[in-house]
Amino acid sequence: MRIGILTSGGDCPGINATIRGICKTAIHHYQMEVVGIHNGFQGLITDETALITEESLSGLLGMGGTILGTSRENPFQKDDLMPGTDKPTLISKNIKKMGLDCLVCIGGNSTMATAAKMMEIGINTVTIPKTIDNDVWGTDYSFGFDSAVSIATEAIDRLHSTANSHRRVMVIEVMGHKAGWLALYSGLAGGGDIILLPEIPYDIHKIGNYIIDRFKKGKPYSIVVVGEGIKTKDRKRAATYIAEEIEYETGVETRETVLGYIQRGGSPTSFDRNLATMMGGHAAELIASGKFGRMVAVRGNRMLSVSLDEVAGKVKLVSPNNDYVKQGLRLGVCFG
């Protein structure tokens, strides 16, 4: 068999480990040919490809970024830069020209939706979820999440010492537009006093009272972890808005830190390297078995797959009844 592989959407730690896992399994175990498609779905339109050999995979396991490049191209959306171009038809022609039996797409929610549409037009597709937000429906974890949690946790750890030294409130903003998994996991791991998630409404007055009460109890500082997607007035950045409101409510000096793209860069953790390797191997197994239109997933300790029809258009959100939220409440963490 001859398969193509691409990476789409934002970069995150573990993509190269996944590419390695798929390709080494496909080439070594299943004797497949693998074609690397550059710059996401854009490469299928412009025919930017290169054959991947086992030798070219050396050194990828711990390397950040993606050797294939990425883009946010969606061939099923209208594009004013290419008016009159039927991109899905063009992609189908290019895939036939390449002689591909299956297309492997590594990406987040938008990539899953695009891959589902690829199946609808007759292109065999297998996908692997990639996101630091951990918000892809159907899988307990996506590679990249553990690495981002580790980075955010280290940043929170470092803020404790400066907050304590200056008797300040420190607000740290982590990624997560709709889902608060990263804020929840890093907030608990880093000992956050207040954790604000996009899924759980908050009352700024209660937050202010909570901080004042901590000071009364002899606790000289507070750490506030916020997901970037929480609701704010006037569309202000989450950390900026919360810091301003806390200082107004409490009179306590408050500073903000925004981690931004630092969370997405660098080498993956050992957990993500192993998860990426296992997911890549399972993707190759699905292809060899002719099981197309599937997304690789992990549930508990099991590696399995789910139909792209089930995944497309869904987002996995944090429930207020989540065990991590419940345990945070038992610890005295304020969720707003």
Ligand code: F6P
The other form holds:
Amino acid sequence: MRIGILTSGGDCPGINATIRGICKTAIHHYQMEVVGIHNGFQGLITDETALITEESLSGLLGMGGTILGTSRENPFQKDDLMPGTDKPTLISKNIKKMGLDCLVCIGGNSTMATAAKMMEIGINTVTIPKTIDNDVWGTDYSFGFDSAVSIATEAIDRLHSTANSHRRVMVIEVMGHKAGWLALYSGLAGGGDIILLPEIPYDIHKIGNYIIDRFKKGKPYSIVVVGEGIKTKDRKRAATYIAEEIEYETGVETRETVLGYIQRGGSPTSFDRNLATMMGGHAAELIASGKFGRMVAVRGNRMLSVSLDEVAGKVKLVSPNNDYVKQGLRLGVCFG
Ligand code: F6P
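Let's see the other form, the form predicted together with the ligand, since the form predicted alone is already up.
Expanding to the full complex; the earlier chain stays at the top.
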């Protein structure tokens, strides 16, 4: 068999580890040929590919980013820059020309939806979920998430001492445009006093009173962890809005930090390396047994797969009844 691999959407730690995982399994164990497609679905349109050999797989396990490059190209969306091009037909032709029996798409929610459409136009597809947001439906974890939680936790840890020295409120914004997994997990791990998630509505007066209460109890500072996707007035940046409002409500000096792309860069944790490796291996197994139209997933400690039709169009959100939220509440954390 000859398979093609592409990476699409925002990058995250662990993509190269999963490329290594799938390619090594495919080449070594299943004697397949693997073609790397550059820059996501764009590479299928422009026909930019390179054969992946075992030699090209060295040093990938701990390497950040994606060696294949990525883009947010969605060939099923209207494109004003290429008005006369029927991208899906062009892609089908190119895939035939490349001689691919299956396309492996490594990506987040949008990639899953695009991959489901690829199946509809007759292209055998298998996907692997990757995102620091951990919001892909059908899997407990996506690789990249654990690494981002570690990076954000370290950043929150570092805010404690400076907040304490200056007796300030520190607001830190972490990524997660729809889901608050990263804010929840890093907020809890970093000892955040207030954690705001896109899924849980907040009341700024309640937050203000909570901070004033903390000061009254002799707590000299407060740490506020906010997910970037929380609702704000005039669509202001989450950290800026919350910091301004807290200062207004409490009169306490408040500073903001936006962690940004640091969360997505660099080397994956060992958990993510192993998850990526296992997912890559499982993807190769699915292809070898002719199970297409499926996304690799992990539930508990088990690798399995879910139908792409089931995944497409869904987002995995944090429920207010989530155990981490419940435990946070029992610790006295304010969720707004
Ligand atoms: O990959 C998901 C994510 O990290 C979101 O949390 C964030 O909003 C988005 O990517 C930003 O990515 P970009 O600026 O690359 O589009």
